[in-house]
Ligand SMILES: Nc1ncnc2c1ncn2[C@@H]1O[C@H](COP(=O)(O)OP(=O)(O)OP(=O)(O)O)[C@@H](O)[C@H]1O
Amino acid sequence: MLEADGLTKEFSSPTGTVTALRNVSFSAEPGEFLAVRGPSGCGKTTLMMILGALQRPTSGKLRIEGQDPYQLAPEARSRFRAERIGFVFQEFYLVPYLSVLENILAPSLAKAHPDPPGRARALIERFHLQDRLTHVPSALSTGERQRVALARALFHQPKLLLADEPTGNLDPENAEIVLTYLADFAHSGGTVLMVTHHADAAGYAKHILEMEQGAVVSTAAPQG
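Form predicted on its own: structure of the chain on its own:
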């Protein structure tokens, strides 16, 4: 499903070149749940941006289902991203003036779907949002906003789900709900890569990639 081969990312700064990612290599199969941990500034977000086909690496190769998205023209890469990759973030990034239903339907504007209302209804039921259809994000609880964001990410049935601190703003009960949904996505054959600072959240993963100073320094199964 996903193969990273020697991914390196460098940025120019007034004091010289900054290496944010250093020769990162790993792979993830369909049905696999990976967690990425490490201190702030270690390269986790840069890695997620590259894996999401949002930021071209300086060197190295990325393959998702055998395709390197950075070999595609910008429009084709955007279509590739919309079809295959779902994103879940700590800050949700819901459109503030759209209702729950409209936020979940938003991905259909970027890529056609054969039955947008039907797909939205299925997700609304799955995430128990039936009583919140017309609410805007400011009228929702934090847990409800994250469930809307997750439903939106799953609209096009992606093969790869990238989650950046998806439980960072949630209480333990809602965090468990979100992590269970991510685990279910993996159990159904999808691939999940989640950045997290929380050991409990990482415990849902099959493997944990530990990062330091832009490099993956170890790969292990969760303890306990």
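Because the structure is predicted, anything quoted here is derived from the model rather than measured. For clarity, a rigid core is taken as the largest C-alpha set superposing within 1.5 Å between two forms. Numbering follows the first chain given and starts at 1. First, how it differs from the form predicted together with the ligand.
Core-superposed comparison between the two forms: the Cα of R79 travels less than 2 Å.
The interdomain rotation between the two forms, with the chain split into two rigid parts and fitted on C-alpha atoms, amounts to 16°.
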The other form holds:
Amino acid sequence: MLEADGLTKEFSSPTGTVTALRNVSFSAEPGEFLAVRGPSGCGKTTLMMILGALQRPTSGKLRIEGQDPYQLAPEARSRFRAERIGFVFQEFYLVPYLSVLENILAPSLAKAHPDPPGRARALIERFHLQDRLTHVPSALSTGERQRVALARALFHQPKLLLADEPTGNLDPENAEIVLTYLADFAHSGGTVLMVTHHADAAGYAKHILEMEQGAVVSTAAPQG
Ligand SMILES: Nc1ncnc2c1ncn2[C@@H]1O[C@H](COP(=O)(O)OP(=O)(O)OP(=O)(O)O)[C@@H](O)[C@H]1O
Ligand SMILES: [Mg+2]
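Next, report the structure of the form predicted together with the ligand; the form predicted on its own has already been given.
Whole complex next, starting from this chain.
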């Protein structure tokens, strides 16, 4: 499903070159739920952006379902993303002038779905957003915005879900709803990579990628 081979990302900055990602290799099968952990600045978001076909690596190879999205022309790469990948950004990136319902429905513009309102409604109920449908993001709490971002990422039924701290702003009850959903998503054959700092969030995942200074330093099964 997902194969990362020697992914490296360098950024140039006024003080020199920053190596945000160093030679990261791993693979994930359909149905696998991986957590990514490590201190701030270790390269977690950079890794997610590269895996999400959003940021080209400086070197290394990525394959998603056997295809390297960076070998596609920009338009084909966007289509590839729209069809296969769901992404929950650390900063959410909701469209500020669209309502909750419209934000969740936005991906249906890229991929026709047989019953967009029905599918949106199921996600809305699952994530307890039914009383917020007409609100714009600025009228939502951070945790509500986070759940809208997740519903939007799941709307088009991606094969691969990349979630950067999807429970970071949630109370324990909502965190559990989200984690259970992600575990179900993996159970039904999806692949999930989730950045998290929460020990119990990592407990839902089958494997943990521990990162340090841009490198994956260990891959462990969660404790307990
Ligand atoms: N566009 C950029 N230009 C220059 N440096 C960058 C850029 N994006 C990230 N970096 C640097 O790369 C390193 C990794 O950043 P990244 O955002 O991937 O960390 P992170 O593990 O997600 O951190 P956090 O837990 O705080 O979200 C950091 O040192 C960061 O300053
Ligand atoms: Mg980050």
